[in-house]
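The chain that follows stands alone, in the form predicted on its own, written as structure tokens.
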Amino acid sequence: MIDSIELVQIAAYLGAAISVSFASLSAGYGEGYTAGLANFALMRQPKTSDQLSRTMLVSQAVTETGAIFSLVISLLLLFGGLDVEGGIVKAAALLAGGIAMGLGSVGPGFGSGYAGGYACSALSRMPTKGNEIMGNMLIGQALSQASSIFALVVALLLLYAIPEFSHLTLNQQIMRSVSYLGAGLCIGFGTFGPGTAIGFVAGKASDMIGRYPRERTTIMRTMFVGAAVTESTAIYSLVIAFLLMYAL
């Protein structure tokens, strides 16, 4: 028979497995995709080495936000000397906050992996503009990530900020623990359009300022309007979230 110890140190095992595992998909997949372009551009033209071996790495450090912020949520999860009271209300937190932080990353992971092999191959076509496309992709990225950010805040409340219903009947205990799991869901899953549509926003936006260098302002312009409506769905879910760990 699992006691409620036991139960809580599941759940964190569990949640540091899925946090660190789904941001490692998106990041690497990003990652890579940016490498590839690099590559692509290279032979397109081969005087720019300097410039794109140093757009990529930029852009791949960018893209591996999400999984430094998932790496931390597992090893608090693991050796944060989170309190093990609680019974199910705080395992499934626990549970949540994993599931919240992995799911979370891995649509700013894939976004901005997009925006920065975009670059590179803006960067190619154009490579006197090299600061402008990095700049622009930069900005991109962070639009994107933004994303990561908004699983991290709740991913660490799950964690840190959850009080004590040890008071409650079994079932009002259950419905907690459902809503904490929806919480998790919510920006998690809530977060992966926004994070992958700005990333590939911000990736066009490069391209162009690749071809048309002179309609930089307003292909900016229109990234930064798109990229503000298309995070609003984040942040619905965000408030959603919210509101399922507090309001309920």
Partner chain sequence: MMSKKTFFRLLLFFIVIQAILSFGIDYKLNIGLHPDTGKFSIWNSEYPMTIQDRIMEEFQPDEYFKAKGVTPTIYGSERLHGFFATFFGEKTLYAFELIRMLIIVNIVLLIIVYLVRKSIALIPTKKQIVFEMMYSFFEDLTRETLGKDKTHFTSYVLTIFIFIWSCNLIGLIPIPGFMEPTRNINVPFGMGILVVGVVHFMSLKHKGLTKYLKGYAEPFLPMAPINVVGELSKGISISFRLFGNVLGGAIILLVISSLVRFIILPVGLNMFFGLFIGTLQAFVFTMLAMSYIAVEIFD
Given for the second form:
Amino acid sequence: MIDSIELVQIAAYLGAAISVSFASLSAGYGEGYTAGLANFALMRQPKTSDQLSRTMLVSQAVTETGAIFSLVISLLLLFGGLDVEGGIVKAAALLAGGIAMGLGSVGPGFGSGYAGGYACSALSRMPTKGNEIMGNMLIGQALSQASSIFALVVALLLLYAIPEFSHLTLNQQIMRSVSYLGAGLCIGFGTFGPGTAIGFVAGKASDMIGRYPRERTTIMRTMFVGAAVTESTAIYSLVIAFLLMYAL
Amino acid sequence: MDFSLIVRSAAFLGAGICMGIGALGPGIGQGFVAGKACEGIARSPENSALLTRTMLLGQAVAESTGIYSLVIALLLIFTTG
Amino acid sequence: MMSKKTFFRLLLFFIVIQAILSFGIDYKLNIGLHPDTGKFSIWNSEYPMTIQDRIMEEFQPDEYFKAKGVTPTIYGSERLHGFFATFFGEKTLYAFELIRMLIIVNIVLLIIVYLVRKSIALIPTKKQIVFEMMYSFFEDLTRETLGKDKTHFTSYVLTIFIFIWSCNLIGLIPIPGFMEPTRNINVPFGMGILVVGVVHFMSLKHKGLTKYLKGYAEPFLPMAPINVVGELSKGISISFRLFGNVLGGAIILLVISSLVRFIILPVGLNMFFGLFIGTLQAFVFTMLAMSYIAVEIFD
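Complement to the form predicted on its own: the form predicted in complex with its partner chain:
And the full complex, kicking off with our chain again.
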């Protein structure tokens, strides 16, 4: 039972489902939030429909990045030829990869959607500063999606960089597999908070650039510093995940 | 049956969950602080130094629980078993 | 602000350089005389290391050499190896790459200092304008944060910024063996200890001993251990943030470029993690170093 190929297959299919379902949850919410605020902004300023719809589409494309990463991971899990012999360790690594990418793209999805929505609403208030607002939105979303890139890398390492452990005893195999699960959960939950909150920072900054465009440099400086400090807990999670995968 | 490795594996799982969920709260809190600081600086730019200082102080305090999680996770990884 | 044309030219330049180098130092794709047929051709050869080995070699060289029983080849020649063994001691040998990169960073900084000092004139040259702008930006920042009577802190702040910035950017130069010194935990941790030390020195100088000690019993005395932990967490957070960002960027680049078989190095990701995150983290480190002092002074 414990060395059978069915176990690995079960883990791979379960991981694929977890990965894509969590990601689509947050990306759908984020994109809907952006579109809702964009429609509200259109009501306020119908003349800027070109610029508004462009900003909305760009923002939705960036918001979907995490979901696309998850789709890639789940396709790799399903069709990547990963369901080979490898026993419990391989099964745990595949499941952990799915969990890491799925949970890890939740936060950036929410955050990027928030940032995009507030950028649209700011744009309707100050259409002449559209390029500045869109640039600020893109930088903020890139900072937010950096956490989903962390999750992607951990997931790829869990999928592809797991050595053979068939020569180990059962207890050692259990230890390895549980530590891989721990790494996946760590980066998955750890990117949730920073991803969401950096999006919140970027949204507020875009909103305020729309209201007070003269203070743009100061606002952007504060946004950079605040976002970088906010990201530190995601970095701690990344360090712990790498330790759990490689430093044992 | 030798249970020491099982205990060790529980410690690793605990380290992962500890850092993961422990990073959730401080992340959201710090982001909220930074967003509100952006708002405040936009509204009263003459106080930007004071606001930045207060923001960083608040974020440092909010982050201390994240640091506790990090320390506990490192202890779990390196000192058990 | 850089114009669009210059930016795209720079991007193209980086793409070409990286493409050439990825062919030159490639481990999978070979160009030249084929060893079997003797004809000029392009062929694939198996790279002997797995990605796990690569990560281990890049980030824990000593563990890697111990586990594999390989003699380190990073020194270039036996004589250099012997020189470093006698000069720094056997134990520090595995940190050779770190020490080499720190020395390179310092030499680059010294060359920049020499060039800028040489070209100082009354009518400023281009180099002078760039560095004066940088200095005045940080002087404004210092005056804003620390107050008008503390502008002499500008040199301390600017030194920290320029050192960390050049440490982060030197990994962008695509030469094999080049790495960011900040990727090793010892460098950010040393900087963090320096920053926290300066903060406490300023606090002692400003408040006096009794007030400084009273600060630890802030709301009431039993809170003292938590305050001490808070002080320690300053150093941990400021150094781990820099270290983790740079290390994470490096590992991400390694993983992604190994997935595309080292034929295409991901230029966009390299730009994001090298230029953008590198600059941002250097700036955040300096801002925090300054704000910690400001918190102690203005309390």
